[in-house]
Each structure stands twice: as structure tokens, then as C-alpha cells.
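Listed next as C-alpha cells is one chain, alone, in the form predicted alone.
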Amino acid sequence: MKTKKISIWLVVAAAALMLAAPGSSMAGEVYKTALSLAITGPTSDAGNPYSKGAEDYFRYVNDMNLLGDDTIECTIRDDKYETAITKRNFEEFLDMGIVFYLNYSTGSTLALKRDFDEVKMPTLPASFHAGNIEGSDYIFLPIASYSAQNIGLAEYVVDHHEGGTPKVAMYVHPSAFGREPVKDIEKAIEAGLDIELVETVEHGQDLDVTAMIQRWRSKGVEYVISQTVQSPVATMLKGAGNLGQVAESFGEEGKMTFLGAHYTGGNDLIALAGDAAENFYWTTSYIVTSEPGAGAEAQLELAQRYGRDEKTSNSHNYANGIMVAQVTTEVIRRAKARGNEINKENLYQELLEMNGMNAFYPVTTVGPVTYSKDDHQGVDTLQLYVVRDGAFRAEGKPFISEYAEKIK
């Protein structure tokens, strides 16, 4: 890669050095951290290019000497969407002598959650389950939690719809990442939120949805919020789509607008669902390729540096990945710079002091990462998307869902 290519991720470089203690005793040290996800099996679009994203930033730290002659050494483990397996990862994660941990799936999050809790390990996963923090020191939410997300989604909806109350459905993934946040929606609702939730459908396997658009459409449904992945979202889009029920411009009466949290959208989307995926309403704390920027700079040059196909190099979920490695080299940088050793306790405490001044700008989200005792949810800012003429584009600015802080 040209010296001029990697200049975004150089600024993260200079200032490590500068903050390294020179003639640090722990030079040339390896610091063992580790990642287990679903490489394969469901939830496998998300996993995939996330794991991707993790192994080039650490691949990245290294071959700059981010950390000077230390290294970050990260085992990442296909875990297949299944608890067992993940429990298991982690077992031997703590044998090999990890001082960080970044997990996956909601399911295996709460399984384990007291288990991180015991051996006193900071655990970033991929899932943003609002559940995964409750009575728990250790877990740290990288973004903005799906309840927030959701019901992001729902204000704009309130905000942005002409008539009375609007009629919502809500279309979840058939587990506790899916399920979970629709119980927060109903709080929301309960405080003062002025939506209907007509229905809330979980996905199964069967690929018509003609009778379940058909019903929507029978109940008065004109918006369709999704908590699941793109591969169910796409094939929802294809069939409201062929039923001319999608509509062309926000809140068009007669048709649904269909909107969607973190996992549901992103280019991946685009690609599954062509033309159908035309207008769909999707909100992320992370930066997108299609908006230029820093952030979209950055993530396409270090997926170039690493040969990653165009895909890759343009899914949200990279930009998943490489953030939590950011967060992971971060707090081992901050230690290293205050001659601490680095342990999970340590490293567990630089979060904890991870806020105000000390806020992290990573530049693949749309705003801090800030993290306290009271506070582990990382990024609490979202961004609106909306697809056009084939791109997720930005609509209006980046906010924080009020009634996501009126029901904490």
C-alpha cells in the first residue's frame, strides 16, 4: 500500500507513539485476546465480514507498530450461532490467557454473562441487547443498544407521519437478539410514544410472505420496523415489492415503509434484495462506504491492504469488526501509556475511564465511544439511513432516541 493510503490510520499510529512510554520494561510483549462468532451458520452474513474486520485491524496494529514492539495477539473461533460452542471458545480463551474478550450472539452473551462477571473479564459482544448490560460489570455494549435503535425508528416515525397514531408491525428474528427489544418498544409505548403496534411477526424458513404482507395490509400496518438480518429483510422486500405495497416516498398512504436496526441493513442488503431494497429505512451508529468520509476512507483502504473483496470491504459489519478491535487496541494503548501492565484489570478500568476528555473518536461510527461505571453502552449517537438510486444515504443528522433514555 502506497504511504499515502494509509494516512487515517496513521493519525491513530502517531498518537500511540507518542503516548508509549519509551524504554517501556513490557517491549515486545504479545497480548492475548480472542473472538468468537459465527463464522458459519445463522447469522453467518453478519459474522463473517465481522470477523474479517477484527483480524485486519489487529493485522493492521501489528504490521505498524501501533504499539511499538508489542503485538496483539487475537484467536478468532466460529463458534456457528451455538451457546455450547461459545462457552466452550471461551473456556479455553481464559487457558490461553486472555486479557480481552469480544463475543457474538446475544444468546451465548447472556449465558455467559455471569461467567465474565466471575473471572472479571471485559467482554465487548456483537450483539447490542440492551439485556446484555443489565446486573453485569463487564459486559460494554460497542454501540447503541437495539432497544435504542428501534425505537430511534419509531420517534422518526412519529415525527415524520402525517394523521393520527401510526400503525407499526414489527418483524424480529425468532430469538432473544429478536424478541428482547420488542419488549422495550412496548415500555416506550406505555411511557408516551405515539405508535400502534398492530403485530410483531417472527421469521421462520418460509420464504412466502405474501399471506403475512397480505394481512399487514388487512390490519392497516403502514410501517414495518425490523430486528433481525438482511437475508429475511430481503426476502420481505422482494414479496411487499411484488404485492406493490412498498412505499416510494416516506409514510406513503396506501403502501409501508419499511425500516430496519443495525443487522438488518448495510450494503449486504442492497446486494440481497436488488431494486426492492429501494427506500428502506435503516439506522447504525457506524459509518457507511457510501457516504465519503474519513471513516468510509479509512475502512476501504484497509480492506484493500488486505485483499478483501468488494463485499467485505463495504459491509457495516467490517466497519462492526474493526471497531471493536479499535476498542480493544485503545485501552491497551492507554495502559501502556500510563506504564500499567496490561491485564484485564487494568484494561477493564480504561473503560471505565473511557469518557469527557477521554472519549474515543474511532471513525468508523457516527459519534464517541464513551464508556463509565454507570454507562456500557459505547456509541449512544444513530444515524438515519435511507437507500436511494441503489446507496444507504444519510437523512438528517445523527440524534440519540429519546424515549430509549426515558425508559432506562
Given for the second form:
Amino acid sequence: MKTKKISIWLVVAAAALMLAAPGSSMAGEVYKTALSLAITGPTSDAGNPYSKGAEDYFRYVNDMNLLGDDTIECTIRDDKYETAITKRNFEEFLDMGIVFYLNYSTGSTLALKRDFDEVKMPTLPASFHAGNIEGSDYIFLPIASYSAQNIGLAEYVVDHHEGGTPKVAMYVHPSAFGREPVKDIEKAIEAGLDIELVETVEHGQDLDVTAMIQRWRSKGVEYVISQTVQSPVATMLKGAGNLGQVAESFGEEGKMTFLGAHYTGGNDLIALAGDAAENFYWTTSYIVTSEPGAGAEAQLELAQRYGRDEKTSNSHNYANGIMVAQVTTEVIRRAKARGNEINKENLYQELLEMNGMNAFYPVTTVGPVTYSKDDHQGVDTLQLYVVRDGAFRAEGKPFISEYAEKIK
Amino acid sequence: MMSANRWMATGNYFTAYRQEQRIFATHTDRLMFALFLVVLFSWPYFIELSTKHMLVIDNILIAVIAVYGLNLVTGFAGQISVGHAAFMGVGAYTVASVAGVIGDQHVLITHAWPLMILLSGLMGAAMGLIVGLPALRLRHLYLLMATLSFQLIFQWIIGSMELFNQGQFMYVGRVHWFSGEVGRSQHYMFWYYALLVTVVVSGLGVRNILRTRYGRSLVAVRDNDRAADAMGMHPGLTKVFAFGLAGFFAGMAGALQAYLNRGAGFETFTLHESIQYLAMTIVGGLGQLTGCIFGPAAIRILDLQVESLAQWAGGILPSSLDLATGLRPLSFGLVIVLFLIFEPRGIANWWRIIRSYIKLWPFRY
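The form predicted in complex with the partner chain, contrasted with the form predicted alone above:
What follows is the entire complex, opening with the chain shown before.
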């Protein structure tokens, strides 16, 4: 009798195991990725929406089963814009067994460059500093470098300026992030870009720019290209506005036309500078929600789905975060489609093959993402926007900087 | 005349200054210290820590070496300095700029690293002696302004000069040991031991300095520089000497940090960091050698806890509020103020109370 009871229990246990077995295989794989960025502290105005963009897109991928039963687990940590914390976070992520990494600042990307190469970790930073990819096999810029953006703006000035060589001043962040594009603009000038670089100003935290604007005026500066973040640009625009020096149309004689690269613009600039932001020219590779289109709709729908506020929903840095999550998802999807194991090496190979017919077209960028062994800049295409009636409007067609290619 | 039993604290009395100046008052103290060292050197063989936590421990040990210096100038000599991170930066950039000039894989960087660390300490000391010169004429807030100026000048120089890559990260190669190159998998453990040896040797060094006439003159000048002057000491030179010592330890700490992080970037040596080292010194205990260990450990652990709290707050609060950004400076400020009000002698005093309780147990006093 006792033996019979045990046999029944064994049969029940075996049946339970058989039922459980398919269930566990259907649960799918979990692919670990991570993002370390400034959610609080300096530059968190950009980092906060960026983190939400990445978080929301990964949630969307999992909720909509875009990878079938497999899911992406992206651990997001705040590094407060401190390299020491980023390093600590990265070491923790490695212990967790991540297969793809998203980083943030220029400083930490440069500091960890050798670590990324040593552990062969494909990495997408939020910094578009050209120096990030110099001598690195594993760092990939999401979009055109700051240098390409600034040179692109200078090219636009040359193409649309009337009469003689345009006089340009540069207003840059006092760091590698700000300085490097100046060197590249100088190289472009040597290569034939027809602008006169009158002066380069590394800004501090001054709240009054009267002397600077007056000096530029006396030197005949016609265009100011900014490579920094929004708040100093807002201060500059307000100061120039108070002195009546902001051009009301591109290249207006006797006044200055202000232009800037990715992190100078966006809705935060309009919020900070108010009316003084009118006629500010800005370039990025992302779509903006003030220009109707499929990308804007998709971005707003994603934000709405996960209950984001209006500011976050309309931020170009939210689009920035979405984009890196899209690339991460895409390389995983492609590796899966090939039947390859999802690991660092295979995802790296997928990035290298993302070109030509295999280029990736995210809906939130103005051009395709292309990477190869020699090309570590994702979206090369730039779009120029200009502030009209308190909103950024597209100006002309998307373009690729000609001189950025020439000086490579 | 000494007590018959050198193992007991009770009944010990001294008949010569030399006896009073002993590093270990009893054999028990010496034994406990030896056991403590055995634990510190052997725990990695029994407990496996994550890389993240090894990095945190390594950073605490670096801060301990830096705080040795700051405590000498602030705690023992009574001179205020808010440029300590810049002194560390001098050390870090000594290694990094040499690596930049001769190549970061040069044998001097990779094999002669103890020499480079010592050289960085000497560079820090030289800078300390220069920055300490105003102490010949300045005191209190005026001296604070002088050290603050040094901090700002350091940041400006690093951020502007090509030699220092204009503040961009400068790489330092992996070091070699008897077993060959210290690879990534052994990196943090290797530096744990290197740092531990430096902490112990430096700690004994500081303890010995304090036993000498030079060390005792630091305390005398702090307590009353006019009285010290009347007794034949030179208060000005004593203060400059204190800055030199502070610079030496900071320089070594900076070089060690450069080796640990495999390079130097200017954001590790900002005014904010200087204030953190000052907080470590105050929380640990000004003028207490044990405080140099407690302070950095407490502040670094607090840092981790606040980080978790800020992350949690950042997740539930609207981004526009950005309260989480304020949590860190708020918590540091609060900790410093609370320590200054309720325990100005720092955590070292808690340690003193615990030790005396254990020594006297079962008696209360």
C-alpha cells in the first residue's frame, strides 16, 4: 500500500515537472543592459528626460513583446555627473553581466574608454564628443559629433551669408566638450571653409554678458556659434536681446545671428530665454515634437503611455534616450534573428554591420543610424531648426556636414 | 619606573618622556594592533566582495592617506585648508603628465610605480610648502582665502594647459608586479594591498612625527602660537612645515588615485572634493589619528546611502522638483553641523570611550 502511494506521488511530481518545464522555457531570456547618467546634479535637466526616454522604450519593448518572450532588463543608475560614481556603477554592471552599455558624460566616457575596450563592451554615450571614439573600438556615438554639428552650422552660415566672408565668434563650454569642436572648425577653415573666426569665448557663470556682446559688436561679429549647454546660451541671448543685437532674420546686417549645437537648444532653452530665443538656429539629428510627423507622434504616444509630463514628453533629450534604447533593442533583435547568442561580442558585430542595406531607421531621428569598423557615428544627418513664435521649426532639408568628412 | 605587568593598562605610570611617547602603551595594544592588521590583510581570502565594493574600499583607503595630511595641517597644527583636493591633484597630475610625456606604458610608470608615488608625494610637499608660505603672515579666514586661491588656480591651470590635456582625462598604464602585469581581474585587489601597506606605513609615520619635537611643535603652535614662540619654536615655519607634510600625503594619495583609476581627470580634484576631505577630517575627529580612518569611512558610506536615497527620491518625485539633487549637499552639511554641535571631537572620541570602557570593565571608572 505504501509503495503504491509513493508511486502515485512520483507520477504527480513528474507530471508537475513536465507541465512546469515548457512554462519555464516560454518565460524567455532576459538580456541585461545598463545606463549610468546624471539624473540629479549638474546637467540633470538633460539627463532626467534622457533616462526616462530609455526607460520607457525598454518598457515598451517588453510590454509589446517586441523580442518575443525575451525581455531587456536595463538597470539605470544616477551618477550625478561624477566620473568616480560612473566608474563604480560600471563595475557593478559588469558584475551583473550586462551585454550592452549606455553611458552619459564626456568626462566619464573618456575616463572609462580603456575599460570599455578591455572588457569589449559595446557602448553608446550621450556625449557626442569626437574624442570619445578616437582610439576606441567599442564606443559608438549615437549621432553626429559636436564637431560635425558645429562645422555643419558654420557651413550653413557660409551658404546663406550675403557679402564677403562671414565673421564668426564661438561661445563654448570651458571643457573638452566645448573646446574640441573649435579645433575642428579651425581645421575646416584650413581645409577651405570660408569663415573668419574672430574670437572664441569660454564662458564662466557670469550673469551679465554686456561687455562680451559689445566687444563682438566692435569686432564686427555677425554670427555666434555656441557649443555648450542651454543656461549660458539663454544668458547670452537675453543679454544680446537687451542690447538690441539679436538678428530678426538670418544674417540681418548690423546684428548677430545666434546658432548652437545639440545641447544648447530644445524647449528648455525657450523656457529659459523666453522671447530672446526667437530666431535662434539650432541643429541636432533628432526630430522635435513641435514639428508634426510620425516621429513626433511616436514620441508623444510613448510618453503618454507611461504617464510622462509635458516637459519630458517634448524634450529632445527624451528622444535622445529613446534612440539609444532603440539601437540596443535593434542589435539584440538582429542577433536573435540570426540565431546568435546574445552576448557582447555578437552585439558588437551587429553594430559593425549596421550600414548600407542594414542601416537602422529609428522613427525619432532625421536620418538612418549607420555604423561600421571605420564609422562610429550613428546618425550623420543633421536638421537645422529655428525658433519661430516660441517653438522650434525645421529650416530646410536634413543635411550632412561636408567639411566634417573632409577633415577626418 | 614601569608597572611589573606590561600587558595591563592599570597601574602603568611613566618616569620619563620617552615612556609616555611610546606608540603602544601596553603589549595588549600592540597585540590588538597586530591582530587587526592580520584581519585587514587576510579577510579577502575568506570573504568575496563585488568589484564595486572593492572599489569603494580602495577609495576609502586613498581618502585615509589624504586625510592624514589634512588632519596634520588642520587638526594638529590648527591651520585651515580648503585646497586639499588640489594637493591631491598635484600628485595625480605628476604621474599623469609624466605618463603623457614619456608614454603611459613606459617602464617608469608601469614598473617604478612606488617611485612615482613617492615623487608625487614630494611634488605635493613642494607645492604645500609654497602654498603654506602665506601662513607665515596670515591666519584664520585670510589663510582660508589663500588655500582657496590655490584650489582655483590649480583648476584653472589644469583646465588650460596642454601639458595637462586641458583637464581631459590623461591615461596611466597598468602597473607590473613580480607576477607580471596586474590585469583587470586583480586590479582592485592589488591596489587594496598596495593602499593598505601605504595606509599602515603612513599611519605609523604620522604617529612617529607626532612624537618628535617637530610634531609636538605643531600642537603647541595650534594651542597658542605666541606661547610656542616664547618657548623657542618658530610658529611660521612650523605652519609651513605642516602644509608641506599635508601636501606630501595628499600628493601620494593623488598618485594612488591616478593609478587606481588608471588616469587623472580634473573633476576628481575640485573644490567640492576639498570640502569633502574637510568633512571627513571633522567627522573623524580633528587632531586624532584614528579619526583619519573613521572620517573617510563614515563619509564614503554616508555617500553611498545618500546616493540610494536620492535615487529613490528621484524616482518618485516629479523631475521638475529635482529635490534629489539637494539631498547630498544637505546631508553632508547636516552631518558636519551636527558633529560640530554634538560631537566636536568626532567619531574618534566614540572610539576612545569604547576603548576606555573595555579597558576598565567591569569597573565604571
